[in-house]
Amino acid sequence: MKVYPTSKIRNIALVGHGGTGKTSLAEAMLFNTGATKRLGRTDDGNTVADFLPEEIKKKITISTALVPCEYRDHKINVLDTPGYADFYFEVIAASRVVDSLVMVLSATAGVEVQTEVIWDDFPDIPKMAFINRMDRENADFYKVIDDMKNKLSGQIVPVQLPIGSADTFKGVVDLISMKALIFEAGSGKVTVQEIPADMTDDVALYKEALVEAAAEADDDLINKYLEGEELTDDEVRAGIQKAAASGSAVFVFCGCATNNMAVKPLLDFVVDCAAAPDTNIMIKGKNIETEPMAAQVFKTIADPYIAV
């Protein structure tokens, strides 16, 4: 088994209201990183994370599942948590051992009850958001963004804008690279193109907000920004990484997990920008010199088939 340095480990929990597609997102992450060879579906009862008989029968997550994957020489430990209030204790337990939360929202429903509960209960854990189900009828990315800004605390900053919605959804504009990413449904293969001309105004508006969020994460960058100097691409990326790892901004992605569209950019962001365990300010060892390892048990399982 490969051993990863702490700086190359990412511990994230997929959280949010029930039915937003957290398990489908976990499945797409596994598929994109090569951990699985086929994209399982909740409706078919063949996902990696939902393996309990009751989960398969009811097509919901009941117990938090750990689904690790390896991507770009990093180990990503993904915790797929339940979304229904009856199993909220699973979310609480998972929150104790992750360094970032990925809030999964529905592009048709926006901010729902459990999303607000989780957001308010864990204000100190860095967050990013994935607006899922952009392929659904009545999907509205901008309406969900407004809903988030109205109901949730913190700085909400899109790093992607959708190209199309519902049956016309085909990709995203990446505001960091300033390129259009067109995805092939199912395989997740991406074609890089120029930004559509009819999106120029929206792209300019949200790009400015992204640069501002990056600048605010660093004293040197904000001084340069306020003095009217243009930040370089490397400075913007560094500011985004600092903001994401510290939780000073919540960066928002969008896509469709069941069709494996726009999942890889989220994985890239987790590797490039999400907090590592050694930057987690909430968990510290007692004596780093004599006791360098800190371990925490967050879940136990009683298996009747294992002899003690």
Ligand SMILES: Nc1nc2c(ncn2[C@@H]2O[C@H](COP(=O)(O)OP(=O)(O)O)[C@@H](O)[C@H]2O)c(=O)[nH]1
Second form
Amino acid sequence: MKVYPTSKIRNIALVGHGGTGKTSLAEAMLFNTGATKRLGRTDDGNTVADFLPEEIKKKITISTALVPCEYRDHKINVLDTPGYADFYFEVIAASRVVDSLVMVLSATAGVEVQTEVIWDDFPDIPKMAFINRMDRENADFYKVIDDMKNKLSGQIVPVQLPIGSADTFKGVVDLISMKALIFEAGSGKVTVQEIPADMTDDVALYKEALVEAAAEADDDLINKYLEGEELTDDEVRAGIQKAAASGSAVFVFCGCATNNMAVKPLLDFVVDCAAAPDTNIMIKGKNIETEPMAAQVFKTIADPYIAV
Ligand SMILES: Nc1nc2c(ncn2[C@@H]2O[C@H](COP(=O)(O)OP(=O)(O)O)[C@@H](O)[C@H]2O)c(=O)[nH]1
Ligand SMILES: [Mg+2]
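Could the form predicted in complex with the named molecule be given as well, to go with the form predicted on its own?
Below, the chain from earlier opens the complete complex, with every other chain and molecule after it.
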């Protein structure tokens, strides 16, 4: 079995209201990282994460599934959790073993009940957000951002802006690299282009907010920023990484899981910026030379066919 150094492990849970597309996003992550050869659909009952007979029959997630994938030499352990309140204990259990949460929201419904519940219940876990279903009629990224800012605590900071919406959704402007990323539906193949001219004003506005959030994560950077000096791209990236790993800002992505559009940038961000187990701010380690090892068992099953 391949051994990964702790710094190259990412433990994330996909959480949020039922039906926002968590299982579909997990499926797209597996497909993009080559763990699977085809993109399953929850509607067809052929996803990797919803595998229990009850889940396939009802087309909902009941039990948290662990779907690991390897990406850019990192091991990403993705926990796909149920959204329905009846199975909330599964979200609580998952939250104990991950280093960050990926909040999945619907681009048409915005902040829903379970989004708020989870957000409020786990204030200390660093979060990212993925505004999914951008291909749906009435999808409105900016409305969801406003909704998040109004209803959720913390600093909400988009790192992408959508290009098109509903049936014209075709990609995102990446505010870090300042490029347009256009995705082919299904394959997820990306073409890099210049930012569309009609988006320049929005891009400038949100880029400024992103740079500010990055600067605030680091004393040296904020001093430089407040003195009116421009931060270099590397400084912005370093600030974003610090803010993401510590949870001082919630960076927001958008895309369409079922068409596999704009899923890869989220994976890149998880590798580049999300907390690794050894930088997890919530767990304070002890000296392994002098203290007995502590471990946590997660997801045990009782197999009726194995006699103990
Ligand atoms: N149009 C569209 N439908 C989606 C998208 N993501 C998920 N869905 C659909 O939304 C429903 C719920 O998706 P699922 O992944 O099971 O949501 P979960 O409950 O959050 O795990 C299914 O019918 C999916 O096909 C998306 O990006 N666009
Ligand atoms: Mg699900």
